[in-house]
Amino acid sequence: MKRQRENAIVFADPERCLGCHGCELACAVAHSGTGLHQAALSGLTLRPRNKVVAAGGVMMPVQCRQCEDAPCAAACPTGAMLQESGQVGVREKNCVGCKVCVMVCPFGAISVKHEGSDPESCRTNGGVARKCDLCAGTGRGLPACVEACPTKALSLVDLEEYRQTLIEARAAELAQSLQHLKSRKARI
């Protein structure tokens, strides 16, 4: 049986966030089917998918997880949202507007609000889940917020690769610890 592979996240670096807000932007304008000025023309309201917030004195974006056991997935009463591909998804169509994926987010990574110009069109606000999807479905190589970083406090991080990266260097202080250890006893 092969082994799936961790789900990517969005490694958020506190010391190196300004709290310019660009990252929230960036992925406001990634995900609006336009670009800026078009947005703007149209009166077209942004929604970012990630939120900068500022807590014990320090600032950085807060996005999904993407967790591995998805709380939002296993409590979703209508399978919108789901992990499928490396990634918690949500299935627009299948979203009520519920909110109990909010609720059981750890992280407060996942919003409910109305996206399009006439909210007055539906009994209800229209809402459906939103959340971080690593810009699946925008063409993109890099999720926008990281691209648009400019002090690239954010990366794309391989969980995978970024263990074996720790294992190694962990391994190489160990042998640098060792050649200490051997040069002592020489000269005793």
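If you superpose the two forms and keep the largest set of C-alpha atoms that fall within 1.5 Å, you have the rigid core. Not measured: the values here are computed from a predicted model. Numbering follows the first chain given and starts at 1. Compared with the form predicted together with the partner chain:
With the core superposed, E15 shows a C-alpha displacement below 2 Å between the two forms.
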Contents of the next structure:
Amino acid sequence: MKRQRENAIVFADPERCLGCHGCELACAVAHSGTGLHQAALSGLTLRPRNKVVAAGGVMMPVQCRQCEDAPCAAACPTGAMLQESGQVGVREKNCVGCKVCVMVCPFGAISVKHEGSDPESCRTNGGVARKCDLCAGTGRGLPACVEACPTKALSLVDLEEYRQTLIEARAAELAQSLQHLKSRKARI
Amino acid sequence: MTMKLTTDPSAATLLPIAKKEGVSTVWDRHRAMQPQCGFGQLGVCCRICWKGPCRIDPFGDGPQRGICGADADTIVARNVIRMIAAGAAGHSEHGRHVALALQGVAEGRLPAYQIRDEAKLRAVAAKLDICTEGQDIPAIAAAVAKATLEDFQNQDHDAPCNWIEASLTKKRLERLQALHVLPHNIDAVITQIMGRTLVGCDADPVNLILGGIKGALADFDGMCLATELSDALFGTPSPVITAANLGVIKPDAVNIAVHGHNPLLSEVVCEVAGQMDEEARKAGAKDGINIVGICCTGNEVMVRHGIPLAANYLSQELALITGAVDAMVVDVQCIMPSVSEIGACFHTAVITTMAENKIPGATHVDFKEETALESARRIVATAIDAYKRRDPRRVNIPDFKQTAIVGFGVESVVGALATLNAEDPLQPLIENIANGNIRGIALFAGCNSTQVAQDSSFVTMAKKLAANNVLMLATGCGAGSFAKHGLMTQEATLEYAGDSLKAVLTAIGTSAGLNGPLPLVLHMGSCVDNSRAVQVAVAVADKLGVDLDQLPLVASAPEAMSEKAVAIGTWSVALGIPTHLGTMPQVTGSAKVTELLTQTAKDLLGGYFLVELDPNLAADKLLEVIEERRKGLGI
Ligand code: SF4
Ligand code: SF4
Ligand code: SF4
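Show the same protein again, this time as the form predicted together with the partner chain rather than the form predicted on its own.
Below is the entire complex, every chain and molecule, led by the chain shown above.
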């Protein structure tokens, strides 16, 4: 049977986010296949897969939640969106740019625009669905946004580890109060 | 992420000690700062007004204009010329300080100072077209000071500064005049940059950059006058054998490190230290007082008095971690504010001396020219006092020091050449360039940056250029790194110079009485002394009847970091010199500004920036440029 493990997510702490857009820039460069200065010098159009938003007095980047029952994957008519190695992946060659995924994503995490130089033919705008892919395939340990955030507002959360830590913390609290109760009993 | 640290051998001894003692260094802080902000690296972040900060999306998807409407080109151009203004301000304040001191000496107000090189003063007067016939030294000094201070006062926009007019080829002056970039008044030009970059002013990137070039040329003017007047006041450098790297700190002496840029204070400290040597011995230091230099104050006293150089920019903290520096006396520029904190971890007294440069935690001894001797005595006494608190168990002086032959000002270079041809000293140099024994000349200018492993780019490039018979001059922390790594020795010439360069350096060195070749790299002084190299180049160009942009001459700042370096690099380009940068300038967010500086400049000025982070490739590219220039001259 397939081992069941939740998709990891990039978690943003709105109390720490300064709104510097550093994560956006890092994301765009990480997916450009080149360095910051080179990309700027050659005038590449790059798109970050996250977006810093400010609303209701809160500021933080929003990006793909890697939904377990992903509406984008369910809606995608060509099977371009799919569950794949711990994330919701995009098979770019299958994407026709129909934007159904854009419409069903509750977070606005997907964009479909063309990048780089102008499309070569009049048949295509060269638009492909782009969203956070946790920097898979960029060869880095941590997603670029997490690495770049100067205030450590971003973290890559493996939900099993996250849950394990939570459980242990609560259990430790419980243990402490039990001990407390026991010692009180002993004293009485 | 691979971290680049340093190639200084002293660091291997001292960094583990810093780690053990919990002292953070510049490299620790560099690591903590990673990754650095991309908007800042590209120069597309604007904080010029309080509607901002604004930042432009360099990749075309997000905002393309700031709130006021400024685009990336405008923002990048404004940011970079403000850096030029800051650099020019630093150098010219230094120059003004020296000029005012000269005026004070002329008026007999400053007992601590005198004209040490009267011949130089006369030469300067002649250069400035001041009639000296029948005048005594104070009168000449007064006239020179007056003409110099005019460069800070002249309000006629069409009359260029006196010093720049006296320091360049005629063709160059005409070319710069035609572009309206000749400065008329250093202060005014710097102010103009601040004014035109105010919110809602100059938005044309080309016009902004031209304004910046004018500011950079004002920087050049300030440097010329600072160098030349310092020579008149403190003596013109001549070759002297000394040593470099932290091994010059002595365990049994009161060690005073002079750090910063301005010779006005360090000169007096050196003098007073000599008089107070006995007091240091009484306090238990059996080797008396030992003065060592750091950064350009260090270079100033090194080329004039042979005082050894302990560290260049990035290793200033390591000097303190030896636990054997009793006082670090600082004036202006390139002093890391961290030194007071590190000094406090040891017994070291960190002493600031300038009203406009204080550091929290440091002791401040106010320095005025009128009372320089008293201040210097207080400083030396503080050092002796601190020595008594030194903990010998915490002393770790690395056993590294290299011999360095330094002090090649224009006069001594010409003097050395005159031993070959007294009638026409430049002739042997020109001949050797023409016949290809010397392929070209490269000037290495200052700075270390944590973006490069300390000193590595300097050393790599120098070895390659030397092997290809390029004559090398160096100033500032670049000179410091060559000295520390043993490239300012005769042995280095024998080991690394190509055959024809070796032969030339040997011929000059031998006939100048050095019993062997000149060192591989010639130390011309501190970063303000870059003007010395220009003087050599102008003399050669004048003699050949060509302009600077035709000479096989290149400049390089392989580890640049300071705003002063931005100013120097820009005037170097404006003078027609192809100028290499080995760290990424913060301009790539604007294609227009990048193109202006690296390409358009070539047509307008003959000089241009060449960015190459790999020192090996950079050396190749400079060699190519030199060959291209040679072809242009038909040699
Ligand atoms: S990098 Fe961090 S602080 Fe900056 S916008 Fe992103 S989450 Fe916020
Ligand atoms: S793109 Fe949107 S819908 Fe699809 S997995 Fe991510 S958050 Fe869920
Ligand atoms: S000057 Fe313009 S670009 Fe700069 S911060 Fe103000 S509004 Fe933004």
